[in-house]
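Just one chain follows, in the form predicted alone, and it is written as structure tokens.
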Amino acid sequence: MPPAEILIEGLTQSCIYMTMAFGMVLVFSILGILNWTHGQLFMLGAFIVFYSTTAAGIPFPIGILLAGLVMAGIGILIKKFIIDRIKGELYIGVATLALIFALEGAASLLFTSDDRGLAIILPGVLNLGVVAISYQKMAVIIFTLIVMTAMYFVLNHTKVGLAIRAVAQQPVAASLYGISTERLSLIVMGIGCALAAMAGAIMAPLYPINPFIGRTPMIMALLAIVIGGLGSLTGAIVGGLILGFLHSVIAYYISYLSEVVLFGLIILILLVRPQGLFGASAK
């Protein structure tokens, strides 16, 4: 049994993976594409909260919201001026892949490639006897619970959320009832990008910040989606939880082979259940 601190670290990592994966699946459910720039929006969210708190003196919670709003706007611009102007899922995928390098290059020019560190916002440790957890990691976990609860409420108890679910399940029937899929796709793109940015912002005090920090979270979020089942919001959450704990525990025991073992387990899961844990079986 790994130490409790490793499990806490796994839970913390799970929070970022599930938030990223949830946003990606939400976009996929309406637009039918995977937004490959999700990791770079995560990175930009971290930079926004870094500079807003250190240079502008904005409180950290407001900085998180600011990161979400700014990247929601960027996501909508990407949708309107790139995704909507390119035909074909393959070409859209190539365009968003190209944006990875464009955004990382722009960030390197603006911020340099050096690591930056945001001071711990909530210093101190909560000692529960058998386990001690830092207040900063507690904030990450609580923030993720709040975001996931808010998304559940929006999707199940608001007109916009019900429209999103209707379009995701029956797009043609939804359009016949007067639901604007174009306007809804912009809203969903904004929400998905905001989730990625806020995930980067909330994690900024815990890890170094540089233009390339979004690559690993992006890959892990994609793997979480594959494990959970492409198109399943519940699967994105469960996949993120599984992946975070697996990554942390495997790295604790065999750090030098952790990624090899992790990917091997994922392949094994997909061999047993190719559609993922919550994906529909192919007919």
Given for the second form:
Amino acid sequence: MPPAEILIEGLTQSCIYMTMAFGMVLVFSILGILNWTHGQLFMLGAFIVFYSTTAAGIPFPIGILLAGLVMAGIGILIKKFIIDRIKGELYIGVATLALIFALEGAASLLFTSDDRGLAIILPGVLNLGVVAISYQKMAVIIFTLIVMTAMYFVLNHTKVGLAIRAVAQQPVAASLYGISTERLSLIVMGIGCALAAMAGAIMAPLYPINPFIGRTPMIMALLAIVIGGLGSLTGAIVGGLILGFLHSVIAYYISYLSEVVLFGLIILILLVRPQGLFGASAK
Amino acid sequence: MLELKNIWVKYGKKAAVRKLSLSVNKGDFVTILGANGAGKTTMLNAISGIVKVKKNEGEIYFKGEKINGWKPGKIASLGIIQIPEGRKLFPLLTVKENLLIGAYLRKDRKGIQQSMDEALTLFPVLKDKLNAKSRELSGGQQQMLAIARGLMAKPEMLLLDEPSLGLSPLIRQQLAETIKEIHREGVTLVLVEQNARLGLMLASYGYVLENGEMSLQGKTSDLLKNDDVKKAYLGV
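In place of the form predicted alone, the structure of the form predicted together with its partner chain is requested.
Time for the whole complex; same chain goes first.
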């Protein structure tokens, strides 16, 4: 049994992978494409919160919302001016892949590639006897709970949520009843990108910030989606949870080979369940 | 009310529908007969805007407005609702949610509730299943839900695409009664059927589609006596 601190660390990672994966699957379910540059929106979210708290003196929670809002706007622009102008899933995929380097390059130019650190906003530790958990990490966990509850509410109890689920399941019939896939695409792109940015923002005080911090969360989110079952929102959440723990626990025991073991395990899961844990089996 | 003038629909180089004209008046009950691949579904999708008919490839008018090129939602809001082939329900949504999608364009809460009550009176079997996912329903129940979902839009004209497909004779009979009931309540109907006998028994006017072209039209009472129709579609 690894020490409790490792499990807390795993849970914190899980929260981020979940939020990222959830946004990606939401976009995928309506647009039918994976937005490969999701990790860079995470990175930009971290920079927005860094500068808004250090340079502009904006309170941290407002900074997180600001990051979400700005990147929702960027996401909508990416949809309108890049994704909409290219035909074919493969080419759209390549375009969003190219955006990884464009955004990282732009961030390096603007902010340099040096590591930056945001001071801990919520100092202190909650001691639960068996385990101590820092307030900053608790903030990540509570933030994720709030986001997931809010998303659950939006998807299941609002008209927009009903429309999103309808289009994801049966786009032609949805359009027959007047649901505009076009408008919903912009909405989910905005939500998905905002989630990525806010995940980056809430994590900013815990890790160094540089233009390349989006890569690992993006790959982990992608793996979470694959083991959860592509297209399943529940799968994205469970996949993210599993990966966060696996990543931290494996790294604790075998630091050098941890990635190799992690990917080996994922391949094993996919060999047993090729459709992922929550994916519909291909009959 | 609905007027198609010389429309063409091409998939690549192959024309699925060629130079097709059709006219439906308010209160009519029209059936479209034709073999598999004759272009029936393509025609309905052209009317609903799922398949675009280009400006130079014919004209579609509904209540005097030229609707080709319009988005499906805008066409639906004029009052033409299609019940698509194979039902196309939202499998993971509940029966109630499926019905609410039917009323997506409407804003009148009271009216929506009233339509829901009416739909459930017409299809009482759905009443006990409101919270069941639509994929859990039987084939007949799914078809009823598909029609009920269409009625939730308060349509003036309903385009029914192969509603009897895959249903048992008993359920098919029930369905026929319900369709008649919907027509009696004042909804203009266009029924596409592979089961030609059913279509001709229900409707008052019929068109026969062959290879994307209209080959024959007339009162259904006449079509039932027509030798070509008898041979090709009624198996007599």
